[in-house]
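Only one chain is given next, in structure tokens, and it is the form predicted on its own.
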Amino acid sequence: MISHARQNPQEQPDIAPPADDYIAPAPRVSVQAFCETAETGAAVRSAGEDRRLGKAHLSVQMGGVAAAIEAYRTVPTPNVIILETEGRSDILAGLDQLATVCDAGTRVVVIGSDNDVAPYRELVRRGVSDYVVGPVDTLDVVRSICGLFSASEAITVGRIIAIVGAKGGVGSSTVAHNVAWAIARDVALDSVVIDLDLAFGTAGLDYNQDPLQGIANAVFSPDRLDTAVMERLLAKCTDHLSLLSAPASLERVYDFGDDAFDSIFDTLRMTTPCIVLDVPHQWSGWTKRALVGADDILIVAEPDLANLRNTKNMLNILKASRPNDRPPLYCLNQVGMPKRPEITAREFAKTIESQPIAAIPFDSRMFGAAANNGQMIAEINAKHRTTEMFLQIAQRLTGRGETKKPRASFLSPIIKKLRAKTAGGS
């Protein structure tokens, strides 16, 4: 039997979300697509080469419906099916044959258009998991395949937001661990920070921690990993923010193969709304790919030629290898140290082509106490505008913004008025 579908008809929007919406990734799928018209095809195959596909094992046919149930006859169903139709008729009665030769378990996705006479209802009743109007685009189909799983599994699916520096020493790692302390306390999303520098990683330092596990044990130990031995890897900062440390120890090198750290972000994605990484400033192949699957990254720099230089490469080669995600992000840090000669934030958008999200002013003072004592910006001034632009980066980051009070009637000092006269004469 083909899968039950995940929408009813009421439930079909008819504007597709903005591209920039967030697409939680695919786990280890097969998908094959069989598509009638060569623009289909063309996007189906640009949609295996997104990241949130990374995993998934995707393949495309051209014939449609009767060149899938051709295809199943002798050789099992993949996960997902892709079909294109071009509004015949005769899709209901290809829907019934493919069901003879499609193992159970197996997800359909139609791709039809405005011309096709089939009702949405007939359609689910065959066990059509997702129906979507063509023309389609390669965000779509990136869009229905992650949305099979996302969707139907009823698990949290944890976004991931990678926050690195153009150059070392630029402070990214206090603007991770600042802004991963907004979005737990201010945006009140359940999060872990990773501190992925296991040399010489601060994030124990500066959150005051000193766990005995942390980061190295998952690692190192990826055959062993689930939710339970991740939570017991956590350390509790506060209620709504974890901490997976680095053993910040010279005992051993740490060079990793590409997908060393995947185990840990999918595990963690599981259970966990946001996950910040704090990455090293190094160009590896583990680190790239930590910043290509992010779902959003935030570049922290210094207003400095070399920062300007990295930058703008960064933002490039992230742009190319992410077609279809939100374009990364950038925020200058330290502005305004005295006599350093720096280069203002418009001269820097202007050479990047974009604006900065923030320009976090230099205060040796605070920060330098901050580190010392193991707290958060927040924590020492939660008053100071860069507590502010902390969590205004948090915001830009999650996509979510402040719980706004509801605005009080005009009315309100009357009737608090009367309420009072009323308590006052009982």
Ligand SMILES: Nc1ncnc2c1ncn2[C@@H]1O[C@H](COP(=O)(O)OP(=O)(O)OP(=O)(O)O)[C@@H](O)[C@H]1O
The other form holds:
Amino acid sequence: MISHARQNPQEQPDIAPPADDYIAPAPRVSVQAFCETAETGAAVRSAGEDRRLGKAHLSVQMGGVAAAIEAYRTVPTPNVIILETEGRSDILAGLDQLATVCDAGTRVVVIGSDNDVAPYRELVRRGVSDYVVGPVDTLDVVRSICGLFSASEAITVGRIIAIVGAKGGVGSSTVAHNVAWAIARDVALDSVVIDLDLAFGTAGLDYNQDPLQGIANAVFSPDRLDTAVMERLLAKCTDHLSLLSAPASLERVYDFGDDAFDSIFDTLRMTTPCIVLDVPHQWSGWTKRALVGADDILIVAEPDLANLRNTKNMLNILKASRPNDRPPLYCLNQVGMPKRPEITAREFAKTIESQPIAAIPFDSRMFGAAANNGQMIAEINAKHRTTEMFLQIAQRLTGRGETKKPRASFLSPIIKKLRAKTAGGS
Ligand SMILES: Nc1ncnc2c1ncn2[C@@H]1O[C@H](COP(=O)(O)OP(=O)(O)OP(=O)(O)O)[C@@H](O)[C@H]1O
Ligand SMILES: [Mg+2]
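Go ahead and give the structure of the form predicted together with the ligand, now that the form predicted on its own is out.
To see the whole picture, the full complex is given below, headed by that same chain.
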């Protein structure tokens, strides 16, 4: 694949990237880069820090293709070799020589420069997997490496959306469940909700599902996990929505290592386009890892001082840990609770330095009914403003609009006639 580096690399837009610019994380692979310029070396090194290459082992050295040939005379080649060519070396001759020491299965990425565009056909003939025209930035390198694996090995590469509260009890699970419902029903993406609050999670209640031990079975026997096992652990809520529910039993305690959920997420990603994590309000190794590793994050906050402080702190640390991602989004919930002094959305946004993507009104009657009946807000009142808000959040998080039948344009009768004519004429 040939690709050009983007023009404005530093800016991470605040809107969801289009679905085709989605970068799936790379598996546990080794990547060695041989650069010719310090700039490319720096871009590759910083790509190695990106969350999507968190599992990969990446090393960078200088010297281009000549250094690579020299290095692999004695040691086996890694899964991926990145070669930069600035035109100082003959890349085609270099690749021929490299081929004599390259193990089968090693993929080669070439980073070229504008004034040295090697003939693409010749590169392909030599088995080059990707060719990027520089100058490259961090994300170009991440995209190229991840692209080598997402296209061939994974069946689907699901996006992970993590939803977490800025404080306990703010309604983050309620928002997670309603947003996931909208993603599945209105955006029509097959989705799974994972209830990560093993002791007290309410997803099973909210979706009115019989108790199932989904997440507990998965996390306590990670070696058994594959897509078939995972499928059996899911409770089906609607056509497009399934749930990996929490046991909500206190027989055991739930202390997890940082990477306890990695294999669950990886397995689900292979079959499910959208995974919504209901992350409990905790700051532990595994909750932080789930947030940092997610494709998108939504923080749910109530409009008070402690929520404001926590939201700011969470945004700061998450932004710093994800320098190549769009910043986490946040929404306000339970806004306008009678008699409660509140910080206005405007003040909140001013301090946080970004706007909430929604301000969901407090409505104890409607939310209480939904919680007690095991229903979604959309089922209680499909036309309510809050239902519309959950849909908007769903669209914002997935970067997709509602999948409604397109409205007929005023030209459609004419187009129909033309089509009928051509069909008849041929
Ligand atoms: N906008 C709202 N108006 C009124 N009640 C709400 C609203 N949003 C959520 N609630 C209610 O607040 C309660 C707490 O919600 P939820 O369990 O989703 O919070 P949480 O942030 O996930 O809590 P925890 O910290 O326990 O995980 C529930 O009873 C829910 O129905
Ligand atoms: Mg919760």
